[in-house]
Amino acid sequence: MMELRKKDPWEFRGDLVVCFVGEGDRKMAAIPGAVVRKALGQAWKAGDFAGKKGETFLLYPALLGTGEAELPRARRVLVVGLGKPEEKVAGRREQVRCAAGTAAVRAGALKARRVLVVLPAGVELAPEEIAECTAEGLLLANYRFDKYKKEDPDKQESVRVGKFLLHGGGLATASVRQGMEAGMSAAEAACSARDMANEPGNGWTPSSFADHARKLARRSGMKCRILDRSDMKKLGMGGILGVSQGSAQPPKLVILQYRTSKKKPTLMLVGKGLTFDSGGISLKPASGMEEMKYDMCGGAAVLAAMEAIGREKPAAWNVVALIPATENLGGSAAMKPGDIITHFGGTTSEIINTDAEGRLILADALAYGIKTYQPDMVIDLATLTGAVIIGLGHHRTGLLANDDTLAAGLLEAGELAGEPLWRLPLGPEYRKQLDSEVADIKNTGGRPAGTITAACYLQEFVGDVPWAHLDIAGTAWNFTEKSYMPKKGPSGIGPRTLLHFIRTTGAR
């Protein structure tokens, strides 16, 4: 879907070939060809064209009457703005893999087969961020969800563009290849996640996660266990036991392992597999209750980041990941308000509320992976609470740890890979909200605080370990538009801030 040409751009005989230009930029540098850049300086001074976040102007070198040695082969030339110079590191790989997304859907607009991009050198980022910025914003917004609909030719207003080619516009190969790889490698991940989000809940179950599992590990040489209802019994699971008993499928606890040396540190991923969310007997509003197939976005998160580390094999890590994975309904058996149960390790709760259940699989989850592979770190996923969108709206990730270290560095990484993360406080003060007069702990603390109550209840189940919490209710989907973002529906949020963690952590 991607590959490096480092022959003459003017010569791809193509759909299209983009460049791009910074507001401001009269100079026009980063335009191969004296033709080319004199027509965008006639738009320059007429108004149509000042390179600013979001322009574009296309080109038809046909139509230009110079000679013919002189032109661009391809069919079509689009220059699209950058914008102003961003200040911070972050923002500029944000610069660049937005104006990426803006040349990926005007030529998936302009029905775009084969398309030539040539990065933008001026840009102050290293070469291989430049590579990595532009691959993931062209792959992510050329992703598209049509499994299910019919193909009709006269309908279609855009198209996925079949194959996009790089060329380094001067910048040292090594680095660009270097790049692309690392762009590609996490898009496919955040798109993978989107695909799995976007199935229905008749679509993708439980089980649905415990077979993409085992064909992950078949491929990539991964370990993969799968435990199923009758091992939870034995191992006392009763949160995943509790929240799948109004339910006709059968929950999963997906484990996969990627081991590299016991010498290294062991990272522990895990992510919420709510494949379908009612609420159970407190039963949700119908309106919007179909976006529940939606609440297994943390676990498709952790799934896809497995997806890329197979295929990038880091050396500085091991990485376990564990998907506690059910359906949450109302059926003759599901668990009550009142009820009681036990958790892996012996932690009675007290069920007040049985749509507050994603805290209750992902601390048997966190309390049997801590125990069985004793990581170095944690971190968790998960569309906990809707509390989070009060707070952040569908523009941030709310963040909680216990580690400072450990939270920096996901702020970090959150940041560079455009997923901004905010941390919340957690303490004493707000664990007292969860105090129950019948069991060790009830699983909700009304709703003040509600998205840190929610993260005090899963603090309970991992003991000293450094954990973080990333609370993706709010950017799971419907997050902040962007041209490389779907307006409606999953963005596929986590797999790539994951990878940014992992790959600049582990180079420290």
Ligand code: BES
Second form
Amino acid sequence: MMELRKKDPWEFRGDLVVCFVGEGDRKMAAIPGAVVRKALGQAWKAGDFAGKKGETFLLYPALLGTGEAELPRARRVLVVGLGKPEEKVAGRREQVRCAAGTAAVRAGALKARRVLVVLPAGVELAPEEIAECTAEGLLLANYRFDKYKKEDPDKQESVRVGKFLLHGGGLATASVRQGMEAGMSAAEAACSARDMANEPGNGWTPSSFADHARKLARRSGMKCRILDRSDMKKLGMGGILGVSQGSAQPPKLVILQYRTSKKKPTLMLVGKGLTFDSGGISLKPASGMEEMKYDMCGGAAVLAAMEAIGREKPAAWNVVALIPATENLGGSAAMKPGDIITHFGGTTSEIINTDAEGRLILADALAYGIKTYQPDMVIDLATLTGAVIIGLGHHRTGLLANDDTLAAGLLEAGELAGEPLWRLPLGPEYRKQLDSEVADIKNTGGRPAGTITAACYLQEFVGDVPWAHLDIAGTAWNFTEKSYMPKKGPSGIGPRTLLHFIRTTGAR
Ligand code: BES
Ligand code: MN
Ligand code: ZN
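Show the form predicted together with this ligand, please, because up to now only the form predicted alone has appeared in this conversation.
The complete assembly is shown below, putting the previous chain first.
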């Protein structure tokens, strides 16, 4: 899919060579070869290209004649604008990712199969970062999900690029290789999360999570445990059992363990794996309900992050991942409003709305995981509330945490990954909205601050362990429009932020 290439880019005989130019950079030093610079200069003078974000300039070298010595051998050259030089590192990284994404989109539309990309060496970033973000942008934008469609060449508007070759453009090869590999691994994780999410509810069930995790464990030497309904009954996991009651698909609690060293701290990841959320007896409206196959995006993000962890084998953290997986349907045995369930650990909960099911399955997974694995830190990801879309739209993930250091670390990681977060508060005044007359807690807190009260519910089960909750209901699909994100459908958000966090933080 992607390789380094050291030879002169103009010697490349493939379908397309891509170069990048910053806004206002009339010297175009990053473009190897005066002929192409000269041709681009014409477009610049005409006002057709100025290196702005999203701008592209396509050139057929053959049109430049045959006399020129340094004429590119590729069929086409594409110059992509990077935009204005950015002040902040996160902004520069995003600029590179977006420009690489634009390149991959254009390449796909041109039906280019082999593409050489010259890294934008002029950007004020470490060479590793330039390579990392270029690789990410290219691979994320090159993603397609077409396994359920007949191939029809007449209707095909674009193809997937078969191979990207990265040319360092003067940057140190070892750094470029290291960055490229990090970017490839992160993009692969995000695409894997997209693949899981794109599967329909009948193609990706709770058992799919279990099967996928077992295979991953075998491949990468991790430990895998799958708790099924009988285990859950023994352990008293009334939340996940209650939610799964109305469905014929057996629930699973998938547990994966990556261990590096006893001396290192343990990070626990938890992902909501609701493979279809009909709302249960508190049935959702029919319009748009098909999107609720994406209610497993938190679980997909965690499982995909574990894939990358299995590849990268980070030294700073032991990681344990838990994915409670079930459907939420309204079968004859389904949980009913008014029912009282007992979570792992004994906390009772009055069910007001069976559609507030995510918190119920997460509560069991959090309580069980913390008791069993005694993590030093906990991060959960869940498409938990429609309210977070009202608050933050589709542009930022909601972050709620009981620990400022962890929150700051995640805000930073998200920013650098191009998956920004925004922190919302927690507090006893919100928790009070969940007081029940008949049980320890109730599962909804009314309309006000729905995202916060949902997080308060989870907080009840984490105790004093540093914990952060990412509400990805607005960002897991139909995320902010940008070149390397699909306009519709799952974004694969989460794994890249987690990886960034894991790679750059350690024992503190
Ligand atoms: N999976 C949904 C949240 C959701 C809604 C995600 C829309 C993405 C788009 C969750 O299980 C849910 O239904 N939450 C309810 C909670 C309410 C009943 C307190 C919601 O947000 O409406
Ligand atoms: Mn629901
Ligand atoms: Zn849900």
